[in-house]
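Given next, in structure tokens, is a single chain: the form predicted alone.
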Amino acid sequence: MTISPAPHPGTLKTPAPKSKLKAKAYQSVNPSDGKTFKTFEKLTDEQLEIAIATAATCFETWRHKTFAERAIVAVKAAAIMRERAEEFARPVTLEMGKLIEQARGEVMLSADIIEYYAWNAEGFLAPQALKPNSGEAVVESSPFGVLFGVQPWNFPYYQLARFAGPNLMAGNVVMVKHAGCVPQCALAFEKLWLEAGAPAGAYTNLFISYGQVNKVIDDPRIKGVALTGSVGAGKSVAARAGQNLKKSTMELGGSDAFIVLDDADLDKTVTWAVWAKMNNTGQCCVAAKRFIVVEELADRFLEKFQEALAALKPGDPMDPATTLGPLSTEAALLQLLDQVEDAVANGAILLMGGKRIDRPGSYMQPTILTNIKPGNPAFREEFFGPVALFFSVKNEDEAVALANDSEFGLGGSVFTQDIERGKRVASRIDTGMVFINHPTWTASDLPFGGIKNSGYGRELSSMGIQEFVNKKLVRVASIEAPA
């Protein structure tokens, strides 16, 4: 399966607005002009109870469907997304400001993920025969039950697809609390599964409060919890799941290093650098955030990079001519501006940008910060938007050391014309993913996830469907009973 790099997804992360799962209204606010065009009410506790009961009842039937029967629904869901890509893409752009072409790409990628698991789930979960010293043994895979996911706004369908696709095909059912700023995307994805033929309760959208999040996690009918969000949100949700002895997976963002070695093709590297930083207006967990360039190329890289960023054109994200969209919310913009101001106050040099753009909406200038020392808060923070942190290093060893000097460990990339050298460097970087001559990327058949404060567990590929299934040993002994 070939997937165009145009939609490059990542995952959730605005430093302030989305980090604490606070109770708030579910509102569609267009970040390109600040206008609110729809508000949705949260569920009452009684409505939430009905939803959980419906999901639990559905599981008892859904789990016994064959893979082929479940695949019929999943293939139909993927086909609907492809057939009506424009219909699905528009609310992404209107609710969180993604450029319309990137929104279309996200719709197609989400369809690819759903279909990937429709065709491959049965093989991924096939019984595995073991070779014990005597007798026979096999490991069977069976679904956990009702799963609860807390999902982000920055890729409103992709995040849902990579949670729902594998788990529904495994025989689980899923309930999802989506982000408060993309409610129409949340409803569209729920409606998708019903239209594709899934029974009520197989996929359930939950407009719920922070307190109700805890209520759902505590409910004994919920068997597993997945979150994509901030470190703070991850600690809170993982702790609650742990108190209930429930399996959880966490994807908590990153501060990906974009390493440029002395033999890199500079023109190609700068082109990828702009894409790696500015796709989705920099609002990706796997966006390049720290640009680490060996000193032989540092000045030339910085000059070309700055020139390319300055050429981006802000405008209506529905207009194909626009190359710089808004931040997802006004709160996200203000948080990022505060981070830049704090970085400069602590010694960073503002090479370009750093201010909001004088136009309606939540737009920020593409920004480059240099001279960022370890004592500066910016050295440790994740900048979730169009802000690049630039570092010049003497050599490959310094580049690796700096890349690893982070509490995060999600993705990273290495640019060099010597592929074997790139592989050696990649092996030294402490992250869940490293790409050579390409920014951190995602595809149906590639495992996605990190280490350290970037979380634990994997999504996508054959690994993603294994997280919430019971691996049951069935043993046929050939040993005589004791006398």
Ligand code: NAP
Given for the second form:
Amino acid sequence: MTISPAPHPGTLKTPAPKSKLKAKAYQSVNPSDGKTFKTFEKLTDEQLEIAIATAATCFETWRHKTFAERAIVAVKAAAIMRERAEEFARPVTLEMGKLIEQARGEVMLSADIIEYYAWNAEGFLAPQALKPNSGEAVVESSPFGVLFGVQPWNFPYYQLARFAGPNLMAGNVVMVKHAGCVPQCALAFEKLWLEAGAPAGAYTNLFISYGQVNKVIDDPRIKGVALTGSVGAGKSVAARAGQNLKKSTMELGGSDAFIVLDDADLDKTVTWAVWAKMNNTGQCCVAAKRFIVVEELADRFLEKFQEALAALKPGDPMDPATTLGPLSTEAALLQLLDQVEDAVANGAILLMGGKRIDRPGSYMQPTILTNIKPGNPAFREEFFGPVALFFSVKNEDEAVALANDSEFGLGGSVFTQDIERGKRVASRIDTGMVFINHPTWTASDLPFGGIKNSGYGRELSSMGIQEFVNKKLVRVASIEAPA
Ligand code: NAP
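So that was the form predicted alone. Now I'd like the form predicted together with the ligand, please.
Below is the whole assembly, all chains and molecules, this chain first.
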């Protein structure tokens, strides 16, 4: 993300009303001006049945394709995304307000992920010879069948790529209920696979209701369920999968700690802090949400951080000069404003921001809250947007204790010039991922996922592709009958 100096966001307006808007399903609404430009119908139950039947039939042939045959499709899909990056990027910006440069970056990352599994799936899923005490034993990997994914809007292609890329290469077929606010991205990704030569039913987009989500999970043809989203959605979908004894993975919310130790390089750390907080307007599961800084550096960090956030320039996310985009929807903005108001009512100090920006669209001022005590609801909540919670601590031990005092356990980061010290601190943090001298981030070849309320299971890397494959033991034993 490029962050260029710019004047402070415009004048302030009175806080938005407290009532939350109920998002209409499957609508493209431009959050930078609030205009609705396309609406899509949900599937009828009959159409849903045809889609599931098509996927189930497709699996019976797709599972028997060789890795090389599947890779031809995946490599082509990645190439199409790269060649037509602009065509893929624009709907992201239009539907959920991501800065256009970041949307292009997401398209490229998604292509990289898809291609990575084209080249590596066969190796990851190769039969594994065991070394039993006697005889032979091997573990084979085979696909489960039709998988169902429920996905969020914040990375409208990346989320789909990290679910579909590895699972399609493993021989599964996938059906996806995407978030209601990114329907054009959802359709573009489905069309991509057909254009790349995937058979009908390999990748299916489903515009369906929550009731139909449950129906899909209950359907015996569905063999696994993956959700990325909020804790509430995760509890609902995981419970349904559990009732049906279906394997599931859950990639849920986070409240990542960004720990700054006394020997950190302050200027570089602040640059990363701004990126960690403001990338995708703070709407990342692994965005830094709690800034935990040792007291020697706290004041100077805060001063520089505040200055950098104040310099962000709100504007049309299609304009490359804009460095502060809107939130994804008006409802998301209102919820965040409510959370900030509630935090302040419970004793937090609003150091900067906290209001919507006086311009059309769902824009919020970059915000810093301090003095957040354990009794304040803000201490435990996820703030999904440009709101930083700041904590000053005495030392490393206090930093670790505070980082771990959370129901979430997704990512986290530690900034120090002593890498060995960074590794020791990383080992003490109870999350699925910790980065040293970089905000938590993602790559095709790194496992992604959390613990506690941040969910279970992993996506990406050699680990993620194993989630929905049968690990079958084949044992060669002696023919000798027992005496
Ligand atoms: P969300 O409201 O939970 O929505 C995510 C998806 O779940 C959407 O497709 C949504 O559909 C669907 N959904 C919500 N409630 C459901 C229910 N009861 N039954 C069936 N489907 C349901 O989350 P969000 O606001 O879009 O995304 C933000 C959250 O996702 C944050 O907590 C963030 O941290 C988390 N996230 C986690 C990761 C990760 O990898 N751990 C990555 C990205 C985001 P509708 O759009 O139709 O409501």
